[in-house]
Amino acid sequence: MLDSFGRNINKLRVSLGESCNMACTYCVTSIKDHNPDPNALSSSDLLKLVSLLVSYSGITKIRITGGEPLLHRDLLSFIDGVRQLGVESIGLTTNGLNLSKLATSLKEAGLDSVNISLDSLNPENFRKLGRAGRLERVLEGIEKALTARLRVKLNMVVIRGANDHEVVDLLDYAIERRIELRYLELMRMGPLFQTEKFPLFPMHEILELIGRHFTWRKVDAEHDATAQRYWVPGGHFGIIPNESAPFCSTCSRLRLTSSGQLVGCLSNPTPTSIQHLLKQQEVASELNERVAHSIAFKEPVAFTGSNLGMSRIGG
């Protein structure tokens, strides 16, 4: 579906729930902030809504998020159901703590790719940033995902004074495994929305650090990609420069919460319910009216910030 700026909204991010086994400092204030939505739909009902969006609203690519989607008991059957819809690709974003035991099953269910959060290679710093979890479990999950032949990308949120000294270490780790690493600039969301001390480590400083150790050059990326992409000897990396070079003007994403609410924009997270369509026979016209209403909230150029916690909507 095209929005008022002519952007083709064809990517859907589906949040299976808000539960998470980590509490990253840029996401929530504590692990107690992860509260399950009392209005969450069953996985079968959520799959029906995804099916409607694929059938009538031009959705062709699905990304499964949370919270932490690997905690959801019906994850594998949900992926299998999405695969039956004939979409172009199915991805999943995870903290990786439970990935080692699920990687093979995820691939068999129909998952194509996995994006894994990895903010530090130092066990103590990993624990400090995430407030829970063990680094070794994530690293094991990465290896199992590669063995299962899932396409793997790593996401590192770079925070000044916290992990910026590990920018090159993470790139070395990724290149050695032929994985693409993406550096994320902090977003003014949740606990960081109105903070006076916003520890942004911007794109030009990331490139400066990398340039001390690698020769790099910018390469092409998909027209609606959030990341600017770069070549280095042995591989590629990306930077998602939310603050330095906003990418909202090419945004192609729509979000569906676990309770059946559409969210068209993180800057304006006004929910639009489509849950009631589960009980209707003729849905196409009203569904597309509600999709159009949701994406009308999209910013034309740049993210403006939100007090919405990332774990509630899946990024």
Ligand code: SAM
The other form holds:
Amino acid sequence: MLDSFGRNINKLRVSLGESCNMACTYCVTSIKDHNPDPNALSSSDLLKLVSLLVSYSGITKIRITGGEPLLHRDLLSFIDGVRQLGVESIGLTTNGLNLSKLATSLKEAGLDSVNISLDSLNPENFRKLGRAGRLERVLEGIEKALTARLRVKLNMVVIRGANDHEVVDLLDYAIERRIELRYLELMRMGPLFQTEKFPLFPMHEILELIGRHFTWRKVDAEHDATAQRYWVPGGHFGIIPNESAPFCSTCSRLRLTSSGQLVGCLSNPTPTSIQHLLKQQEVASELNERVAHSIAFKEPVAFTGSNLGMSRIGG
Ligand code: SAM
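Give me the form predicted together with the named molecule now, not the form predicted alone.
Next comes the full complex, this chain leading.
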């Protein structure tokens, strides 16, 4: 569906629930912040809503997120159901803690790609940033995902004074495995919304650090990509410059929460429920009214911050 700025909203991010087995310091204040949504739909109802959005609202690419999607007990059947909708691609974003045991089944169910969050290669620092989980398990998960022939990307949120000294180590690790690493600039969300000392480590400093070790060159990225893409000898990396070079003007995303609410924008998370459409026969026109309403809240230029944490909306 086209919005009033001519953006073609064709990517859907589906949150399977807010539960998570990590509590990243920049995402939540404690693991207790991850409350299961009391209004969460069953996975079959959520799948029906996805199917409606694919049939009537021009969604062609799906990304499954959360919370931590690998904790959801119906994940494999959900992916299988999405695959049967015939969409162009199915991706998933995960912290990777449970990936090693699930990678092969995920691929068999129809998953195409997996983005794994990895903020540190140092076990202690990993634990400090994520407050839970063992780095070793994530690294095993990455190897298993590669063996299962899933397309793998790594996401590192770079935080001044916390992991900026690992920028080059992470790139070395990714290049060795032929994986594309994306550096995420920190976003003013949840616990960081309106914080006085926002520990942003901006794109130009990331590039400067990398430039001390590698020759890099900017290359083209897809028109609606969130990441700027760079070539380095042996591979590519990306930077998602939420603050330094906002990309909202080409954003093509719509979000669906686990309770069946549409969210058009991380900055203006004004949810619009489509849950009631599960009980209706004729849905097309009302569904598209609701989609149009939620994408009307999309920021035209730049993310402006939100008091909702990323794990509530699903990234
Ligand atoms: N549990 C999964 C994971 O860890 O990837 C999926 C959900 S998590 C909320 C999705 C992504 O949001 C992760 O890559 C995480 O690092 C990122 N994220 C959360 N809070 C953020 C913030 N304030 N700024 C930038 N990225 C953030």
